[in-house]
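In the form predicted alone, a lone chain appears below as structure tokens.
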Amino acid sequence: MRTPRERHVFAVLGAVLLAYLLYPFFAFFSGTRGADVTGDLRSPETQEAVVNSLVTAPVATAIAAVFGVPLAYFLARAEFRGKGVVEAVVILPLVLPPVVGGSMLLMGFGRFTTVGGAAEAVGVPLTDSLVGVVLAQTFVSAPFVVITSRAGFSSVDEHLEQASRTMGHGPVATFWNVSLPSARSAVAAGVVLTFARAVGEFGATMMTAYNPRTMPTRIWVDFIAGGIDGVVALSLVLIVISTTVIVAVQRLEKVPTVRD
């Protein structure tokens, strides 16, 4: 058993990384005190970017949750040939550079593709539109809800589900009444993380929908035009959202599950 003195080694090593992570925040806030945050937040371009992000990110999160949670449950309970391939496909958007993901979306949904052309013909462009933003956000953020929810479902005691089935409940009823409530903290955390990833998505969105602007793309435009001081306002908005997400996830982790 390690003594408290020996544990200090781990604390010191961890403190080095913690200091590195904190330093950019300190440098950012101390070096941008002259920025006109209030004025920038009042600008129509900034407000439009905030609205676009807060409209599209919930839609992308809802799409990811509606289809991702069932997939997570299926992966947690089923064994089948090719399961590793399915899991790899789910994880792949997390490890791909976002610009590569955006290029792939353009190849699949661009206006000169079969799918994109058909959508354009009926007045629903899949790129350079809010729909394009949702496509990009969903592609890069959906893995979070699948991976987190799967971990939650895997921790649910299968005997509870079997008991539900022996009482005459079908698979869907068992999922709604037993599995989902038991894994609700993990599922909710996955949904929150998905929203955070969607609202902060930049690379794929730049490729598929540079216009209309979202907060990340607006930050890039403002940086090109005005340097660091020009991005302070929207950066603060995203920091507030990210902090809120962290607090929400921490509280969700403390919510007792049905099996508790």
Second form
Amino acid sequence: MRTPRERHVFAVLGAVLLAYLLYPFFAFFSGTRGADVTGDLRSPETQEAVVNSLVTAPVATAIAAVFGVPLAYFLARAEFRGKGVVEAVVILPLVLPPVVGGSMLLMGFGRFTTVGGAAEAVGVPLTDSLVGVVLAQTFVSAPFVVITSRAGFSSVDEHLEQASRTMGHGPVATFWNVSLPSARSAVAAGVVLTFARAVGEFGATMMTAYNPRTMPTRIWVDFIAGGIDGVVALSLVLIVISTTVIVAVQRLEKVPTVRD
Amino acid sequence: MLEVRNLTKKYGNEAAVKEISFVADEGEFVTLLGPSGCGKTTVLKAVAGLEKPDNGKVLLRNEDVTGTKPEERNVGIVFQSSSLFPRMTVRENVEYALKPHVTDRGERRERAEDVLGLVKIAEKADTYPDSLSGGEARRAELARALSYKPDVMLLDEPLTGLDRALRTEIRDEIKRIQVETGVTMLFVTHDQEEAISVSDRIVVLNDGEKEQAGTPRRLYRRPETRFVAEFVGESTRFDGVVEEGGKGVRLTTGAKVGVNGRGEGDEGNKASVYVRPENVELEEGDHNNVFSGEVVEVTEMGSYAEARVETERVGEVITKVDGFSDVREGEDVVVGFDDSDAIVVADDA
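Cool, the form predicted alone is there; where's the form predicted in complex with its partner chain?
Starting with the chain above, the whole complex follows.
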């Protein structure tokens, strides 16, 4: 962009989108003054939903990170036949409508399936349970940690790892001491984004675990029962969590934020 | 100490390295010299265990290590670009390198300080890599690779990216450290001046194959192939046919160049005669190869100048003269060189 005038064109066009993005927030905060936020937050149903979300989302995030970070590293370093297919599988849950993902999870883990039936028999139902919530959250949120971490690992100079190996460190020690610390900003950002996606998950969770309620499913139930005023309290909680996530991600650098 | 035997490495159907063999004795400074893409880094990585050869062997201390992992070989490596761990200070980098070799933390710290002192980077011990200059980063990497006393140090174009003064400084430093520690070094470069200045022995590679191995003096004075004659050092080339039992070469221009028996055994064969610029004088003297001509170009290099003389009988001849001398373009001169300074390389070499 050579001149200020050229910059203005981009700024004006961008401002249109920015206004559209901000308008719902403005409308939400100005149109819901009649809501009993404090009272709603004190209700047992709301508190249960908050607890359920804050229990399941970290578990889903941990599962996605424990298995997703190694997958990300493998994809960043290995060349093999069918790599494109593996990458497509990783991205698929991102582009798939969550309710479709939820339907597939039901067909794979529902109580009338082999896996779901066996789990239920030992007292661990995979649907309509907190485990079901975790399954849905992990399915839709795991791609974030894999994709972001993979980008981080790809940017780490392979010579660092090769130098570590020649010093006498094995591949695991090299990953732990060199690769992971070098890509830690991207990995951490991936974990934070995964948590954000998991805590806000609705579509797939509706299919696999309508009960027990998480914050998003509680919002839906409250909306159906009491209209827009009934969802303000939990929406505010989710907005606070999302805002915290954005700040965390921006502080972690080198991540897909709007900051340079 | 290090032996590479018939090493071959292919990428797809393309052989990057073909049947390379050479030896580096204990405490020797061996350089793999060749142009970009000649396979020298592939050889280095095969020695480090970072590339698996398709054929051939790598022996360290007379032990076949071809199938072993990099961490099992005890080699040190310094790459072209910085490979210092960015989240560790210089000292932590060195201590991390020492960890698999020295279990005692106190001893690790002590050895790290010793080696940082040896490469003169001790004052930057607590600095992170992104705050180091290019020269300091190179020193830190050398310290890290030396710290655990590797059987062989591998240096992959470690002077790339440094300015001229720093290149000379670090090059001399590498040589000093090698002499002081007695570590065997395998150095990779495309710069023939660099190779000549530091090496005990040079292995010249071209297109994945070994052209010639020998001391810098041998390679410079007695190149055995056309590639080595032209890649190592500058020279004037004359093409012709060997005659008089190898004592002379009849050029395509009709003139004869005396080569003092260097063409022996190649009677009647096509060959090239190479003469180094420093062996050509702008005077008749008592040289037995003398040709008259005109100076067509003088390129000043500071301490010397390169003069190109166009002769009628043998074509262009390059000579070195004093820097900023009185030699002028357009001047009529004679060029002379001894037949004993002629290098003869047969066409099939």
